[in-house]
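Starting off, we have a lone chain in the form predicted alone, written out as structure tokens.
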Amino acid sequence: MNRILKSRLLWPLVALAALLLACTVRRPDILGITVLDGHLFGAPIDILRNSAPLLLVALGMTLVIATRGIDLSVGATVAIAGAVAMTFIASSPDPGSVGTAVGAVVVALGLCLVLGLWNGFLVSSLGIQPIIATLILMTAGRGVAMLITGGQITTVNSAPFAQLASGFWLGLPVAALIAYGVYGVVALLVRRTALGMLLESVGINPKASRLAGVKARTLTWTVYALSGLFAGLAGLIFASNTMAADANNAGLFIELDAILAVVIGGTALSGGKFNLGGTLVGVLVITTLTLTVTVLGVSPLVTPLFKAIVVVAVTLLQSPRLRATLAGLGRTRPQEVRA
């Protein structure tokens, strides 16, 4: 029992359950799942689909934070990926073909991988602080996306590309299958191989890890490259959902939601030990929070405040100092024995 109470996942799971309970009280049938044309539909399926882009971005962010870094450029990378894909399809002589859609995906992901490698180069080779190195691309990235689209919202009509966000396979959304599939592969790699331990060693003490023979520079390059790649994949899902590239709004503030999801999940921003399971729970909390706000009829103007209250409450409950204080208040002091 004590192990459960001390778990970092306890309060994020309690918050998730509370949000789902609030939705159920307002609309008792909201968690129901129906089958239509061989596909699953319902609020839980919507949560899985809508959480896909954030899960991809938060997954890369977790790996970066594990090495004592941060990646503020993921939002700009999301915008660049959508801009490249939409422009590629729009300029193609056959926008509706499968080959064009595949080419757009490959080109966009290739560029995002290069952008991630650029961040890794600035951090690991030039020794620039991660927050400054990624702030460069965060600032310039949307300008690059604007140059690619010519400052316009580029719209296309490509049925194969639209399947990324609106398609179904085996009754489940393609976007969710992609995101959770990538999550499963990364989780297996970092927990069933030595990769996770090496990442934690770099985050805990980079100098000691290098002296021990760990290739800290290569690992840093790798995590930033993966962060860029995952953000690019999230950008393709965003673009596929609207079939348009909006350089100003695509992925706006997603880097903040990703960091919040990582923190809610119990991963410390100081680096070292990380929790992929906690990141998944954090992503579900933030996505479900959006659904809860809609169901409860909260004004969109107040939504950021509502989100902040939930995040602050969860992080405070996770604080070791606060939990120790509350535990101390619950103990009764032994009475003094008089002679």
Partner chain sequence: MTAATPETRTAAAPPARPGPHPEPVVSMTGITVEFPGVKALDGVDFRLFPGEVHALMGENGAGKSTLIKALTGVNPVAAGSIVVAGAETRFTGPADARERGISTVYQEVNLCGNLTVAENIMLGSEQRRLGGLDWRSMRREAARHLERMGLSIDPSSSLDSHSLAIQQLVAISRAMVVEAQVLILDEPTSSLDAGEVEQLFAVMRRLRDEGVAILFVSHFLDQIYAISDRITVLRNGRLVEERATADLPQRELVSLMIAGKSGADVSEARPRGERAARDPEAGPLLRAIGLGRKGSVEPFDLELYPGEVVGMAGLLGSGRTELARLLSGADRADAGAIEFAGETTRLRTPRAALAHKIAYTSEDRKGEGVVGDLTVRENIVLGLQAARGWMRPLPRANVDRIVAEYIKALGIRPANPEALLRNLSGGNQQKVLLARWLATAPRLLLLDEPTRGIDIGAKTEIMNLVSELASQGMSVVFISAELEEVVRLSDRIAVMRDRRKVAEIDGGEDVGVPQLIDLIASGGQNQ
Second form
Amino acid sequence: MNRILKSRLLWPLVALAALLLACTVRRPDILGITVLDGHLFGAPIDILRNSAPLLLVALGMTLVIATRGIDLSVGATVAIAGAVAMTFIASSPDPGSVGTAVGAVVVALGLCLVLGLWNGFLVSSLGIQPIIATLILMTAGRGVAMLITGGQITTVNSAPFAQLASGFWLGLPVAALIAYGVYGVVALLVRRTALGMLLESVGINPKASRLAGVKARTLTWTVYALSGLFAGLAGLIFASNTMAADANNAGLFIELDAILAVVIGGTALSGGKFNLGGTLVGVLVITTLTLTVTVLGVSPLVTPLFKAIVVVAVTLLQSPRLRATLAGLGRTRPQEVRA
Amino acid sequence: MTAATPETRTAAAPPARPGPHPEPVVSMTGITVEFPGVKALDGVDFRLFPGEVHALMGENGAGKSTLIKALTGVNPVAAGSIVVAGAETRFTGPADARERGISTVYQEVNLCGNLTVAENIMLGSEQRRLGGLDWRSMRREAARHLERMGLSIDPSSSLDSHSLAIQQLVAISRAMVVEAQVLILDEPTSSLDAGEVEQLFAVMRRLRDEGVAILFVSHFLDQIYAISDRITVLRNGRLVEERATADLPQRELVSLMIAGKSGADVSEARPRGERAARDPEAGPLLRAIGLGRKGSVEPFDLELYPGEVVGMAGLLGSGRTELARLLSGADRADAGAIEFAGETTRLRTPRAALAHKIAYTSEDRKGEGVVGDLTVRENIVLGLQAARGWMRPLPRANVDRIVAEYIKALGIRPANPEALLRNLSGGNQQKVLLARWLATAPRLLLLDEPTRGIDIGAKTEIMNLVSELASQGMSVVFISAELEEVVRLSDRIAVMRDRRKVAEIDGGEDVGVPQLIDLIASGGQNQ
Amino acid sequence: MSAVAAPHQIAGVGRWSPDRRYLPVIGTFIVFALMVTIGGLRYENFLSPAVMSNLFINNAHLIVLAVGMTFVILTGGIDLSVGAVLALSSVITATLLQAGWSLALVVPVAVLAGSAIGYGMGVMIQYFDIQPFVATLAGMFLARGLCFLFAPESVPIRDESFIALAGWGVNLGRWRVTAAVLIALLAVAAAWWVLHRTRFGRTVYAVGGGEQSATLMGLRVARTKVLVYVISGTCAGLAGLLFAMFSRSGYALTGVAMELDAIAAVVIGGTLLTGGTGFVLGSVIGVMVLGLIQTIITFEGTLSSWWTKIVIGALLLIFVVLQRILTLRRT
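What about the form predicted in complex with the partner chain, after the form predicted alone?
Next comes the full complex, this chain leading.
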């Protein structure tokens, strides 16, 4: 019991449970899953599918934050990925073919990988603070996306590409399968190879890691490249969802949501120990929050307010300072009451 | 280091020079400071007279900085009395002490480099006009204080456009704005070159002659003898000696500082017979030729052979750590060359050194060794894994075998591979770091203060281990502040003083601590 | 004077070299001058007082945001909430005016709402060790959420006194100065005075130069770190008022990503994001550079609007890399 109470995941899980509870109070049947045409439907499935892009972005963000970095450019990367894919399909002679869809995916992901490497270059080779280095692409990125689409909201028809967001496989949404599949692979990779340990080592004590011969520079390039790549994948899911590239609004503020998810999940922005399980919980909290707000009949526009409350509550509860203060109060209060 | 003219000092008891103030300005008696589990100061007496430069000497952990902090109110005093200018006093902190005329200047210039010289001097004692700060008169005032230091730099220039020496003098100017009667200089010279030290000394003499009492901490013996009037020596939190500088020969000073330290109880000296016979045909494993780095250690030659323990003897700040850092690639040399196994090589990074199987444990265990939030297991395999890269993880079975092996061999407690390293004691952390390097099967092992701050039992174990490793053919460089340990372990001893390698002698039954003290005190001359 | 001082004096004689602190600002000014020159040569009417007056009129709110952001960045922090707080202030202004409150009451309420949010964030950062990034992100969400809570739709402002204030202006020859521009310039002057003529202002710089050193120098670090967020929040509140004057309405979706413009203006204005170096006047020139980019693209006609973002990004890159080189040379 004590271990559960001390776990950093306690409060995020409590928040998640509270959100789901609020939903069921209002609509008792909401957590039910129905089968229709061999596909699964229902709120839980919606949460899984809607959380896909955020999970991908937050996954990359967690790795970046582990090395004491941050990647603000992921939202812009999301927009660029969509723009590239849509423009590629629109300009191909055979927009509906599988080959075109695959080509679009490959070209878009390739470019996003390059963008990630660019961030890695600024951070590890030029030694620019991560927050500034990625701010550059964050600012310029949406302009680049509009440059690619020519300022239009490019819409296309490509059945294979649409499968990314709206397709089902084995009864489950393809988007969720991709995101959770990537998540599983990365989680395995991080713990089965030495990547996780070396990343944490660099994040916890860069000096000691240098003396131990850890190649911090390569690791930094790797995490920013992965962050770019995952953001690209998220961008493709966004684009496939609407079958349109909206350079202005695709992935708007997703970098902030991703950072929130990481922080809610108990990974400190100061780097070091990271917790992919926590990030998953954080992503689910944020996605469920949107659902809960809708179910409760509040305008979805007010969602940011609830996000603010969740962030402040969770970060304050995780803050060692507040915990110490509360512990102190716990000791002194009863005496005051008695007196 | 400096060619300072050793002025003839009145060797009489304090006050060192005749003046109007025969009474001490600061008098501390029976000062005891306790930290959880440690008595950092134990009944120390200390007096500071107006118009003298008083050197506070002692090795690491002797209690120098604790004494300064006790005086300025940073550390709470458990027992004893502090009398300042005739009145019993307890300061609440450096700011309080400063207001009452006791100013401190630290080793790292604790000013803001991005502000102007005038701002650094005057912030906190501003002058105002029309509700705002009056920069014109504050610059004038700052210039007046600078003039007192013999500086005529532009007060409106930014501080970091000046050399460290000037910055240090600006820090002193700031300290003197409040008309301090006592000036504490805590290692102000550690990053200054010879000319800059002279500049600082000129100012110190001037202030001293104006009647300011100066408490001076430095690790450079030459500087102590060039500037100080009186010396107080601390050791292990106790007062050892207080004497006029002119009456205290260097040799005696050094032995006062280090003699009688509780060294590790190595049952006996390393059996010389077991030393791997040095093959006269085979060259050294590593040869440093004129290797040096500006401001860190002056060019030195050194040869290291397989199966041999080379000890480094010298006081704190003598360059012993800096030398090891050059050999390990932790710092980059800017002069000289390294031959490893007969081939000239450049060790630009620790990684490059590791590729040659050169391993280095830093003296800064917490800052540069321990990765506290990782487990014992992860810390042990970190070096090995870093060399392989992240894509080729060590098979889990191998990891477990290696970790279990070292936990057993080195007696790491608790013997739990999944414990977080930061929760282990200092001695066990040190063992884990040793295991990290031994796991990489090094040919040359550079150990910088591996026995510092750990209990006697662990010390003995580590020293026995070093001895064993050498007999297996490893080349070991052993650095310790405790000369006794160096004497017991080393086949050969290099002596360092004031950032220079001044002597090199063969170890053996006939070599003892007194001989090393002589060498350190004399700088290797007249032997 | 003495032998000690002589060499240092000689080194400085005979050649003019600007203090390194001013280099980034000088760089910004050169960029600004170049853009003005090129614009003037390429387009007719570019240098006309009307165009230049509009540069100020259209960006008055951004100037005020950048002023507040400069305080925060000088201490080494960051404030992501300013765009949302600007929107909140404009929504409060519009809503309260619509409800019939008097202007004299609405103005302080709108501005102080910003101060309050700033204070909350400052306390989280200073006393609960929450990183500025996270704390101000929370502030941003809070302000944006409150906006929608108060008024999900755009609220027009019909209050006569407000319209009169917004429309007030003086013509100096063919130059025009509106009330908003005047307020913005007053804010700049006040900020300059505070930063350079008060102990608090110098402490802001000292904290950015080294928090530990500042503490050892006996400066009031904790209070300063909270106050800069209060100032930034207050500036954002004031900027919201100016934006309401500009748009004659309050809308919850105004100022989206405007914090990025403010940060970009400050960085282009020569303030180091690591803190300790920079000038409020530099930030004003930074805003002018951003405004000029937009003006030039408008004048060019054939260039699409998205080039604005790309050029800003490119400028950011150049300035950040140059600053990096400058700081490398220093160490």
